[in-house]
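The form predicted alone is given below as one chain in structure tokens.
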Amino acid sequence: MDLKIENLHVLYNHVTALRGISIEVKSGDFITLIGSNGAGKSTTLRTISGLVKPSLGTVTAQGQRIDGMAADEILKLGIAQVPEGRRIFKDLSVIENLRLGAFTRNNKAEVNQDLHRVFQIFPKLQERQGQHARTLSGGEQQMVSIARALMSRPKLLLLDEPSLGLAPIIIREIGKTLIDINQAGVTIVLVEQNADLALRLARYGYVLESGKIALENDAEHLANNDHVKKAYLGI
């Protein structure tokens, strides 16, 4: 799914969170937004998914303007978000969480096919499908969050800090899964404070600083940029 953000401004309680950013994502692409806390990364994702309304600028998907649409209508277009902190329903079972991800869909046969597909992607979830989500490890809960988003059959997947609080071995597993999802045809926009991970996964990157785009380039070039190395990669 093609996505285009033009001159986007967002205010939170009269405080400017985004200051005229423009981003373009081509169908099938893997884009990352990196930057420090408060740079505007999560606000960008929340604006795309309809949870935040911009004060100025436009967001279009496949040529259709979506910045004035409700979040559920944006989801129906094929744009799903994996929120920061997972935000799963911990008192529900794994399978109940996954079925909630398909709440906008009516074809039960297709929903069941997609359940089978996400269980192939995340075999641990099939083993634990009857367990309450609160009993899962942090990594398994993140798998539930990603799988729940996939149950909406998205064309564009927005991910907000999927590596947060996870062990390195789980981060590598999640990273490989995201590459597989992208190679299966899903466009990805990834927000990450783990800049090293993000730039290894993505094709193209944007560096946000104080609500503005400070740098943009192919991920490989950003990883070799002196400012990025010093500010975000600890080199």
Second form
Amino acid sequence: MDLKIENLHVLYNHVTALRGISIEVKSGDFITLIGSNGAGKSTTLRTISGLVKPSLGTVTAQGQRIDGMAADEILKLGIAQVPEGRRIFKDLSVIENLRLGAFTRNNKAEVNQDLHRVFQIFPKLQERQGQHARTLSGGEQQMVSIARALMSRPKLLLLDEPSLGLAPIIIREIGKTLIDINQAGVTIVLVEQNADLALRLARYGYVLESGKIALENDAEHLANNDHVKKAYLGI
Amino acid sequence: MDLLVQSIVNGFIQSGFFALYAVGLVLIFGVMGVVNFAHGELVMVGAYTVWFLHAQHGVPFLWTILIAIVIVTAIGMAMERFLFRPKRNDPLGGLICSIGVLFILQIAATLIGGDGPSKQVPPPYQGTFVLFESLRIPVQRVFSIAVSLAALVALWLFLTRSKMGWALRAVAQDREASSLQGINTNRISMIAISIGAAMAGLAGALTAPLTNINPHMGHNIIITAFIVTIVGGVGSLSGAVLAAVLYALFHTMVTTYFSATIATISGLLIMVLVLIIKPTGIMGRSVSD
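Would you mind giving the form predicted together with its partner chain, to go alongside the form predicted alone above?
Following is the full complex, with the preceding chain placed first.
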């Protein structure tokens, strides 16, 4: 799905969180937004998914203006978000969480097929499908969050800090999964504080600083940029 | 001994009402974040409907139960649309609005029924089941507990077996994450208050032939609902039902052996103790997780 963000300004709790951001994503692309805490990465994602309304600027998906639309309407266009902190429904079972990801879909056969598919991607979730989501480990909960988003059959997947609080081995596993999902044709926008991981996964990257885009380039080039190395990669 | 058995049975019958009051309050609070102070008055309107239509105008009892549910549900839906939705991000505002509704409904009841002595509805179902010599249960009470139980089972099936029920539980847990799944949270709020109000209307209609009906009867009901909700664990439906059974047994016992006033005061004391010692109640989870 093509996504175009133009001159986006967002006020968040009366504080300016974004000051004129423009981003363009082509269908099938994998881009990342990196930056430190409070740079505006999450706000950008939350504005795309409709949780936050911009004060100025536009968000366009497949040529259609989506800023100002409600979050549940935006999901129906094929834009799913894996929110920061996973935000799974902890008192519901794993299978109920996944089926709620497909809430707007009515074709039962297709939903069951997709359920089968996400269980192939995350076999552990199949083993634990009847368990309350709160009983899962952090990594498994992140898998539920990603799988739940996939259950809506998104064309564009927004991920907010999926690596947060996870062990390196789980992060590698989730990274591989994201590449698989992207190769299956899903456009991905990944927000990460773990810049090293993000720049290895994505094709193109934006560096956000104080609500503005400080730098943008192919991920490889960004990874070799002196400023990025010093500020975000700790080299 | 006979008195003990009889009051245990009475307590179980009472628990059906307590559970109906409390699940509505819990659903509305859980999904919409609003403490509905007018919940007792919704029950009162249900009871008034039966008094007015059945006792005064001879409409068949079963019909008046349905009409009571429809009227109270409509009031609940109007509260959501015109008060709670505009005040969604202002829980205190919603609470104050609900107190306003409380007074409006009390005054409406006074206008319709006058402020004279409490009204009585003659039990439509006469007769008594005699289980053994000293244990007698009026048919009217058996009917009310059976219908209450059926309503609670139907609610449980809806919440655990249907996609809408899952969505409702999801919105209660995380409104924002629910909207990210394509769930229209305003619609779910409307469903939640409809169910909560329908349960209140049903409870009011069922209780009408068993109680004194007056414009202020909602007062004791909301106190009961608060005690049950807090002891059960705010936000926990199964906790509310369990607490309803326990508190109804307790309340009936104390009423039988002492007085209703002492029973209610003790109930409030238990509520305060739960708030101090285990604020999450018997089934609740801490808010932080």
